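Take a look at this single chain in structure tokens; it is the form predicted on its own.
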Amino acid sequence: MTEKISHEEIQKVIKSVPLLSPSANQLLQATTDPDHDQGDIVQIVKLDATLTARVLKIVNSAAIGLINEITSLERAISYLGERLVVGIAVGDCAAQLFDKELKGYEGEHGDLWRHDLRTAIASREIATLSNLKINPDLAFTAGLLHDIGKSLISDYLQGTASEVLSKIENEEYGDYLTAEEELIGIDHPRAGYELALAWKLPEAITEAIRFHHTPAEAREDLRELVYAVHLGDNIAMLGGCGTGADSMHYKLDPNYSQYIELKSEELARVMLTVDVEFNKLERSFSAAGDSNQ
């Protein structure tokens, strides 16, 4: 029998989660600034010896397959791209959240990281192909963090998956969000939003976390970004990479086409790119001994 989570209890859970490092937070802030450049990213990473070592280790990993070793941070970041550097920084700080076994969703260790990484890649490709007025790297970052709330509430949902799926099938629950709210009094977007506030994340990313399943409710000036993450999330699940029992049990907003124009061949291209880039990134992280894999 599940019990409702009070606001005080969710805040207590959030306080038990490590804060993002100053470097990770600065990188997230930088991605929301349309005027930032690679030099800004280099300066942030340079001041963090641990992050610098991680970036150099990954760029020189066997999976990347460079002929000559890269020892320059500028060259490493230029080669990897800022989105991967942000992923390294965030992944290292929040490893215990991304790697957590999602028992409430019957998800395994690493499922959340793999799903979020695929969503991030898809969100970025959507932003690029749709000619949206948003930075594709911002879409990547928002996609990477969109489901972080699942780690906070998963334990409270333990043992409920089969009941939830049965009730969704019988139309007693409209989707998995309804079930979360009904069972424990909070859904994963709201839990993630509360964590985003505690982490002092940029407003654009916070909005994408809060409304990634209900993008029409997002602020008008940030709606393109949220729809990109919404569609990226669904593409990740369609590709067979979800977070457990809840996969494909959320509603796709039919109005996404008002914000994102994707032809069927472009959608197929996004799915192919997600597979190719995900496999490359996963090998890179694994070769460098990443704790999230």
Contents of the next structure:
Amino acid sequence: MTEKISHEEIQKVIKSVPLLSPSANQLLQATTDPDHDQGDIVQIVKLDATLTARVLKIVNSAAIGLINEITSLERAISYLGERLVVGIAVGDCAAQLFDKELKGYEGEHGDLWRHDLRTAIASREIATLSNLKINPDLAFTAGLLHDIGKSLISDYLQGTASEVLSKIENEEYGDYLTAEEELIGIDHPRAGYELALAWKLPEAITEAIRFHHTPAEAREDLRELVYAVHLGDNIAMLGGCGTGADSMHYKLDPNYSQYIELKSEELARVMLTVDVEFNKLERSFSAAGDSNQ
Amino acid sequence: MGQIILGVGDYGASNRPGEEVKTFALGSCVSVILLDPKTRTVGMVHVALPESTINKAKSLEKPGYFVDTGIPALLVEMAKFGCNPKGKGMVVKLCGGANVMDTNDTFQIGKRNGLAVKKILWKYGMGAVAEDLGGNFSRTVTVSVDTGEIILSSPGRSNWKL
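Next up, the form predicted together with its partner chain in place of the form predicted on its own?
Next comes the full complex, and the chain you just saw is listed first.
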């Protein structure tokens, strides 16, 4: 029998998680500002020696395959792109969370990081569709962080997966969110939201974490972004990259079509790009000796 | 025991005793398994999308990625093992093709993959004798070359046979 997690307990779990580094936080803030440029990103990274070293190591890794070594941070950032730099900064700070083996979901080591990276790429691809006004870099970052709550509650869900699956099959639970809520009193989007508040993440990202399964409830001005992450998450799961037993046991909100126009052929193209980009990115992260593998 | 592991868009075959052909985590992807009793060869392709028309270059680089190029590529591969190049006498089994819950038409990629596979097989005069398609869970598939037995697994579920 599982026990409900009290509000105090979830706050205790959040306190045990390392804070984001100041540079990761500043990078996230910069990404959400529509007026920022690459110079702002360079300025933030420059002041963080560890991050600078990581960025240079990744850009010069075998996976990137450059002929000439890049030694200037400006060139490295412009080559890798802002979203990857943010990904490196956030991934390094939150490695403990991304890296966690999600036992409560019967996920394997590395599943969460792979799922998050795929969701990030898919959300960015959705954001680049012609009719949208979403910043693709922001969609990438929001996608990367959307499931962070699973790390917080996974341990409390241990041993429940097979029962949850049969209850979903018998329609006792509507989906995996209902199961989380019923079993431990909090679902993973809300746990993630609590962490986002503690980390003081920008509102757009906080909103995407909180409503990625229920995008219709997101704030109107951020709904397009949240729907992009919602679709990105579903695309990652369809690609066989979930976080364990819960994969694909969530509902797709068909009202996305009010915000995002997506034909089946475009979806197929997005899925193909996600596969290609994912393989590239995963190689560059692992080539740089990332702990998130 | 040897294993041939196939990623997304890969295909392969084996007739080596004791070997297994395996693919991980099929979501909406479909695994087409061809068993040739005559040569005791097991072949598998892990297809991701129905039609190669969306990206010709990709289909040349990785024909196994698409249903319409993946199944012909697998047959060519199996012919190297002495199997009939048109698939005559082969036993066909299918798995994968999952969907998310409450999905709409656009997102029924799993279903479209399954249908596309059946359409191509039909052109070869082949039909599946067993299938485990659809649902909303991912599948890892292992085929034994010795027995042709197919074991499926998915997180939170007990293994099952096809």
